[in-house]
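Take a look at this one chain, the form predicted on its own, written out in structure tokens.
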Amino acid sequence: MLSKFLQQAVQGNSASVALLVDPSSQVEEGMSCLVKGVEEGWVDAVFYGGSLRTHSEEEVQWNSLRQRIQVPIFAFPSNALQVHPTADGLLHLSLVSGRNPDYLVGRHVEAAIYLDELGIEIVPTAYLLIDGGKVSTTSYITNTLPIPRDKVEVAYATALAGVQLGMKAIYLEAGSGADKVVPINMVKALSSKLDVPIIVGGGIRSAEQMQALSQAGADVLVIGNAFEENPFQVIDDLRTFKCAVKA
């Protein structure tokens, strides 16, 4: 299902939108907005994951999501061992922009047998951390320096290496709560040169940013921190973005 979702996103007239749900921080207000966004057609998928959660929290949140929304729920965990058995697929991230072996392959080895036993679809994804204007949680946790915003060729070479190693998608991440989105010219350069889905997240806070990233070639936009802070505004922005595309 994940591969199909990504392929449909590539073939669409504009970027698909996934909301990132972190069970450790999501509240009922956000859940209600998520349900509304799905029902009205503004939300195409949910990426589910976070770093500060317990098994009991995960089960309660997951079951609630399954009961209340009718779009795919894909695993986007900080640790692949946290993947829920009924996830519709896993974005299996390898932090190719960093040099920390734990996040390049170490965590993957730890989770390999568990994931194989689950039998869910896995899409190996090259994860590139891009400077979003502030120190991100990902950068701090992984001890990884982000790619500078003006180093488009470095980003391209890094993403290309991921593709040559067999990665099936590229995730450009400015970081949770980033001050700036991934540079438009960087998205445009990678999308024009690489024949894999381009996923972009971090710092997306307006319909104008969504439109610019979509026009630059982003296939999937991921919105997380902004949705946690102001879910009503995000749903309004998604409506504006989606309606502009249809007009």
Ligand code: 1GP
The other form holds:
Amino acid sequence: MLSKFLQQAVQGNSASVALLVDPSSQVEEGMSCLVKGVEEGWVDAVFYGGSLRTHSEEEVQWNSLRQRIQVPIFAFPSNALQVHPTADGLLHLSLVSGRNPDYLVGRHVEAAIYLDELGIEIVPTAYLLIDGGKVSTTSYITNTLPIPRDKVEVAYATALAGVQLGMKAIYLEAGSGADKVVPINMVKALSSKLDVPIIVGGGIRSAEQMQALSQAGADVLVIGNAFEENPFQVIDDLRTFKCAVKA
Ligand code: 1GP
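With the form predicted on its own already on screen, would you show the form predicted together with the ligand?
Below is the whole assembly, all chains and molecules, this chain first.
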């Protein structure tokens, strides 16, 4: 289901949108907005995951998502051992922008047999952390440096290496709650040269940013913090973004 979702995203006129639900946060407040966003066609998928797991009622949260929304829920975990058994697919992230073996392959070894037993669809994904204007949780936790914003060639070579190693998607990550989204010229450069779906996330807070990233060639936009903070505003922005494309 995940590769089909990505394939459809590539074929669409504009970027698909995934809302990121972090297990460490209470989603209940935004749930009705999420349901509305899905029903009205503004939200195409849910990505589920985060760097920390502190929510004791995670199973309740997962079941509630499952019952109330009709779009796929894909696992987007910092550790694949955290994948929910009924997830519709796994973005299996390898942090190729960093040089920390744990996040390049170590965690993957630990989770390999578990994932095999789950039988979940896995999409190997090159995860590139790009400087989003402040130190991100990912950078801190993984002890890796993001790619500087002006190093488009470095980002391209990194993503290309991922593709050459067999990865089926690229995730350009400015970091959760980033001050600045991934640079538009970087998205443009990578999307024009690489033949794999490009997922972009981190700091997306407005319809204008969605529009600009989509026009630059992003296939999937991931929105987390903004939705947690003001779900009504995000649904409005998604409506603006998606309606502008249709017009
Ligand atoms: C984080 O890219 C996602 O992994 C989403 O970022 O929370 O800033 O929207 P935000």
